[in-house]
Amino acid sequence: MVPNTLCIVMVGLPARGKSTIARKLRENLSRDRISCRIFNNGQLRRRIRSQDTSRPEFYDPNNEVGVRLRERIALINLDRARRYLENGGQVAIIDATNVSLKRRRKVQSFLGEHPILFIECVNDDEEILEASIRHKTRLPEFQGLSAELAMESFKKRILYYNTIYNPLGEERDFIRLDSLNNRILQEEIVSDIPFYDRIRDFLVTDSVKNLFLIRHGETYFNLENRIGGDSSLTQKGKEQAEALARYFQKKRIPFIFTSKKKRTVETAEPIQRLQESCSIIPLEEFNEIDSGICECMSYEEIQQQMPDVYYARKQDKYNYVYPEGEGYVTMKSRVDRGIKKALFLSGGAENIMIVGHRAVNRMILSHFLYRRTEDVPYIYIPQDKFYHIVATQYKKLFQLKPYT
């Protein structure tokens, strides 16, 4: 085997995060001055033959014309990857489905002189898959189709791939990765794989280049000091949203994640309008803390009508759980899941935004800041400033910035 070279072969059904993982590996390896290049079969296919490839029948294993073309594209990319490694490249990433044993054996026979690491991306979260597929159907190859037909076409494409899908297992060196939660499900490493410790570390680490964490604008409930509910923005709140939109107008924000509450969506909409291409994705995981029997009450009303609840919560704000509701401690798992979803769906975008609520944003900050639990319910979350967060293996940044 050729020393200090490596071929990483991505494996998995469409919309499972393979390209995001490939880009993440390339960026981090390149930062370590390891020469790395991605060889993406889909991009090459769209350059060679853009027409008709949106039709699901093109991916039918019984479609001989489609099979021949896809095999030719795979061989072109394998040849390019081999020549790259033979001419000074250190890591070549084959970004394709590679779901069949036949295809993986072809990769091994073609690149067998170099160490090969297979990485399979697994994710069966239906909500995430739906959102991921919807995003993929915005590619130019689907331009002639309605949104509904594009979704139907892509889902049928996945079904065709599923008929030939064999998960990793017999390969010599491989990782099966839960690509939503960055968790290794299975690992088999027999050979001496170059850069393996770095690669493994990258795979399991949450990374965000620029996260803009925003609390929704002022609401009618804010004026009355009421908690929870689904109040709309006041005029001042709408003005805050417009000010945010102007502030971020010159920054490309492809994704804004919100809760499913009106006040966060109403804050996000003006920002979206001033962006060239921006998706608002409401996630239930970012809903504000459920205050149970205290929902829609003011703190003064809780103190007067339910003093036992008021003083018990005051004693241990993080661990207290509202009767028939939640507490910070029980929110943690769902907010962490929301963060994972946002990072997955953003596909490694340079800038992403979350418009949330006071308690939820405290939990998001604590996810990256690692605050002591007893301090989390007191993190400062204003409505006239936002947090800029960078969290990579090379840089940690937390800034509180005004937008007016």
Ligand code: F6P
Given for the second form:
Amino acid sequence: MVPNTLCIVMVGLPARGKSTIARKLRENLSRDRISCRIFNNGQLRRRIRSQDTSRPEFYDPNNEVGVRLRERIALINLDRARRYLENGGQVAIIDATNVSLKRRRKVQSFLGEHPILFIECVNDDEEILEASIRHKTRLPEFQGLSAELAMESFKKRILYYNTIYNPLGEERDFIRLDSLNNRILQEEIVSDIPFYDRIRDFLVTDSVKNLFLIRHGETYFNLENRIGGDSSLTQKGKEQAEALARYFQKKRIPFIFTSKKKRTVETAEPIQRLQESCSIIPLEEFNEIDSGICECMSYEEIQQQMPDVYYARKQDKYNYVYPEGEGYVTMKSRVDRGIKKALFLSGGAENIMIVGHRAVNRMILSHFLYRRTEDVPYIYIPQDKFYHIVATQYKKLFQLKPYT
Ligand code: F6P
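So that was the form predicted alone. Now I'd like the form predicted together with 6-O-phosphono-beta-D-fructofuranose, please.
Now the full complex is given, and it begins with the chain already shown.
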């Protein structure tokens, strides 16, 4: 065994975020000058046999040809990983499903005494899975299929893997990770695992390389100082969206997350049009604060018609909850969930964008930049500027920038 080297073995059903985590680990370890390489079984499979491996039957555990080919690929990668570690590499990551006990025992016996850290990615959030599978079906291997057939095929593939799935438990050193929430579900570490603290820390840290946080353009409701509702952009709002599109044209923005409200989607669409490849993903979690019985009223109307609501909110804006609606305090968990979803779905992309609303953007900002709760409902969220946020273990940046 070469001292101070480690083999990380990813475990989990398809579309659970294994490759994103593997890439993040490699990036972070390399930054600390720890040499690291990923050995991805899927990539090798696509290189060796590109045509017929997109059919779900290829993954049927009773399909001997498929099983044999996948075993061969696993062994090739294990052998490459071992050689990498014997020749100066420090961390090898085996990125594959490795869901069966049988496969993991094979890995263990192949690597012998070599320290192995198993990391299992768990995520059963239906909505996220659906979006994440949809994204995967854009891979070249599904090229010949319609989007719906590709989805069906990928889901069948997952079902096949599920029939042989054994969660981690008997392995010597392992982490089971909720890959959506960056939360460790179970951890058993018996050996002295090189770089362990560093790796564990990466796994639980929310990290975003470049997040462009934008508020939707001006709406008809904004003109009348009305809150909530589902108003469209005004001419000025549309021009703001066009200006944003031009501003971001030279950056690659593969994902724009919006709320389900028209005004955020209408702001995102012109940006998407000037990008080569960009998905707009509307998330309910980014909907604006629900102002309950005050929806669609102006602040002046609330003050006149419901002075108790108006003044109680003024008194303690963060903790005040609109009757039949929400308050900042009750929005927190859903907005946090939206952020986790966006980070998961964007898979570590260099740039991501969120087009949100005033209250929602305040919550998103305060997720990354600590503010006292009483100050959160007053964070400045203009429509003619955006926030550029970088939040990694190495860099924190919050910049308010004009786009015109
Ligand atoms: O006015 C726009 C708006 O996004 C409303 O829909 C929302 O109720 C309000 O801003 C949130 O801001 P505040 O908490 O300051 O009222």
